[in-house]
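Coming up is one lone chain in structure tokens, specifically the form predicted alone.
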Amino acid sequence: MIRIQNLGKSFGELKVLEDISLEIEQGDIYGIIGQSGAGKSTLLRCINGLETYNEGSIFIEDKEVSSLNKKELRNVQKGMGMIFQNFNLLNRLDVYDNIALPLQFWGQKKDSEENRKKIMELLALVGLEDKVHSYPRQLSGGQKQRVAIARALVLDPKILLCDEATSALDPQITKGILALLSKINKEMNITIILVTHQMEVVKEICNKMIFIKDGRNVAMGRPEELFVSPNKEIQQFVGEHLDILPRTGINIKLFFNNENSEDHVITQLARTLGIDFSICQGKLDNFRGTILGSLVINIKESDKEKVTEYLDKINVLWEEL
């Protein structure tokens, strides 16, 4: 649905994006993750045509964004809903009129029977039927974001772009918004691109992701692969420090999936082999209902062969650090 090839973007002498390539299929929830200033939001703005780019290409359903005239670009943008961190609601308008704004922008009557029905259905979808005549100042942060989501959906987009959509919300409200986005993705078959610096957001709903650092792609793939067995850049991002591991002996990292995450691997290892070892680091994460994790143990150098043979025998993936 979206194909980006060797994308580069500069502001004067400052290179913000360099050689970014990725593909997003219809129905994906695609995460763009990285620290503040990494270039995530600029990439999103290039995708929807709000920013031009200096190198490479972006294809939206086989239409190259930079080659479109103004009318063609507007039609492509019409197929993209946008959700922002700060909601971007107009305080002088009630919930109904905020949701209706894109319709009016495209010359449609907000109170036509068809559009009124559509807006009320969207309010039901986001759980705010009783707030139809409330104003933004009367809403909580989570409710404001739900209104913003309804507004983004009012033109029946194929793609939903979320720019730090949960960054201003507390963890519990964030879970509710992510559940709503997941529902929209499944029930309406809308492709979602989600820019965030929140690791938990990507784990919760994204099926693919790209990790950007200093405008460059440093990791790309399924979140469960990248976070369970991270490269150095992701280790630094999530605060996983291997320099605190023991300097003596052998450090072995074990990887767990849905099949073996609840097995008693560690106690079985100790009992079966009759050895002592230290547990240095460990974590389990929930990736869209799939439990994955890792554990670092420190063993004696003399025990390495029998430990690794045993792990292979019981089908536990491992690597020596």
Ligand SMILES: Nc1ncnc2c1ncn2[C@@H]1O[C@H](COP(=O)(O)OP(=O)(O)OP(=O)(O)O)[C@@H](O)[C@H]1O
The other form holds:
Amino acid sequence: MIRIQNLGKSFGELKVLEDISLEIEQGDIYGIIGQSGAGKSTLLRCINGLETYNEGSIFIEDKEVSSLNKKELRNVQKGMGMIFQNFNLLNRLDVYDNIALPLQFWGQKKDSEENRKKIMELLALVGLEDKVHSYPRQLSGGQKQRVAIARALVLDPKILLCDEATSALDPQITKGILALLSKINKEMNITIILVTHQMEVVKEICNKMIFIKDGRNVAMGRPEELFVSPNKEIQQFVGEHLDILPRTGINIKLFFNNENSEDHVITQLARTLGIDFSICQGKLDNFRGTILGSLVINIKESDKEKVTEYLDKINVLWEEL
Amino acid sequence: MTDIIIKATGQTLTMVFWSTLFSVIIGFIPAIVLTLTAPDGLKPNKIIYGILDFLVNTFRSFPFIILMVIVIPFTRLLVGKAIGTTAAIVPLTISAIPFVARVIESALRGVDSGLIEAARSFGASDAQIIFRVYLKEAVPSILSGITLTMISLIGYSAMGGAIGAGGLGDVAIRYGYQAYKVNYLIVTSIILIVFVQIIQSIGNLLYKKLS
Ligand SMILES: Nc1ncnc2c1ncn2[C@@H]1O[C@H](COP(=O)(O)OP(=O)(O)OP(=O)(O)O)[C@@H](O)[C@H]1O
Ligand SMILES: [Mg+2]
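Right, the form predicted alone is done, so what does the form predicted in complex with this ligand look like?
Then the entire complex follows, led off by the chain already shown.
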């Protein structure tokens, strides 16, 4: 659906994106994660033509964005709704008129029977039927984002772009918005690209992700893989430090996947082998409902063979650190 | 006295009303061009912005009393005479245009850039962004700019006496100051103060109501 190849972008001397390649398929919820200033927003803005790029190409269903003329670009933009960290609603328009605005940009009457019905349906979808004629200043942050989501869907897009859509909201409200995005993805079959610096967001709803650092791709894949066995860059990002592990004995990291995380691997290990060990680091995460994680244990040098043999036998993935 | 004051009040109102109207209409154009061509605008253009910016600054710093004399030929061309209330509207308008351009420009540029970005992401054209986003969102601040313009035009119109425009300022100088009739001074001052207060209150009220 979206194919990005060797994308490069500079602002004057400043290189903001370098050699980014990725592929987004229909139905994905694709996470673009990275620290502030990494170039995430710029990447998103390149995708819908708000920003030009210097190198590489972006294909949206076989149309290369930079080669489009003004009219073609407008049509591509029509197929992509966008929501923002600060909601970007017009203060002087009520909820209904805010949602209707994109329709008006496309020469439609906001009060036609068809559009009225559509806007009311969208309001029902985001759960704000009772706020049709409220103004943005009368709404909470979460409600404003819901209005923005309804507005982004009003032109029947195939893709929804979210730039830090939950960064201004508290954790509880964030969960609600993410659930709504998930629902939109499933029920309306809309592909979602989600820029964020919150890894909880990626874990909660993304099925694929790219981690960007200083404009470069440093990790790409499925969140459950990248966060359960993270590379150095991601470890740094999530604040995982290997240097706090004991220096004596042997540190072994166990990975818990879908099948074994519920079982009592650790207690079984101790009981069956009759050994002592300490647990140094542990992390369990919920990836779209699946519990995955890792645990680092410190064992005596002499127990190593026994332990690894046992782990292999019960099919637990491990690595020595 | 009453007749003189009433006549002068009418002249002041005429001058302020028409020069506000014309300067706002004309001042809108450079304001929009400045907004569009500004470095953070929709169509950044250093040259156009630079020239317009320079012109606005220059004309704004021009002393009104001198401007009034300089534009006499132009005034004569436009209204057929260089003296009188109608004639004074021309220099008043001209002096207010750069002021209006600035206040409307700052009102427009005060519109959150995120709104422009959102509009662009939905495929809005530049014209749609100007009318449906910039102008729509900036209405309250534009109105307070116009209030400000009116108030400063009341001040400028007091100098209209120099080209026979009459008005309250003229009465205050001729009767109150030069002929030592203190009651004229007091009455004209009170009327001017009341005008300013009324305009400001209406302005504030509209700002609150619209924003
Ligand atoms: N219009 C611009 N002109 C010049 N530099 C820019 C422009 N937009 C962004 N940048 C720079 O590009 C870099 C990447 O910016 P970008 O907004 O893409 O980062 P981000 O990953 O979205 O960060 P954040 O999490 O803070 O939103 C930053 O160093 C920023 O200063
Ligand atoms: Mg950003």
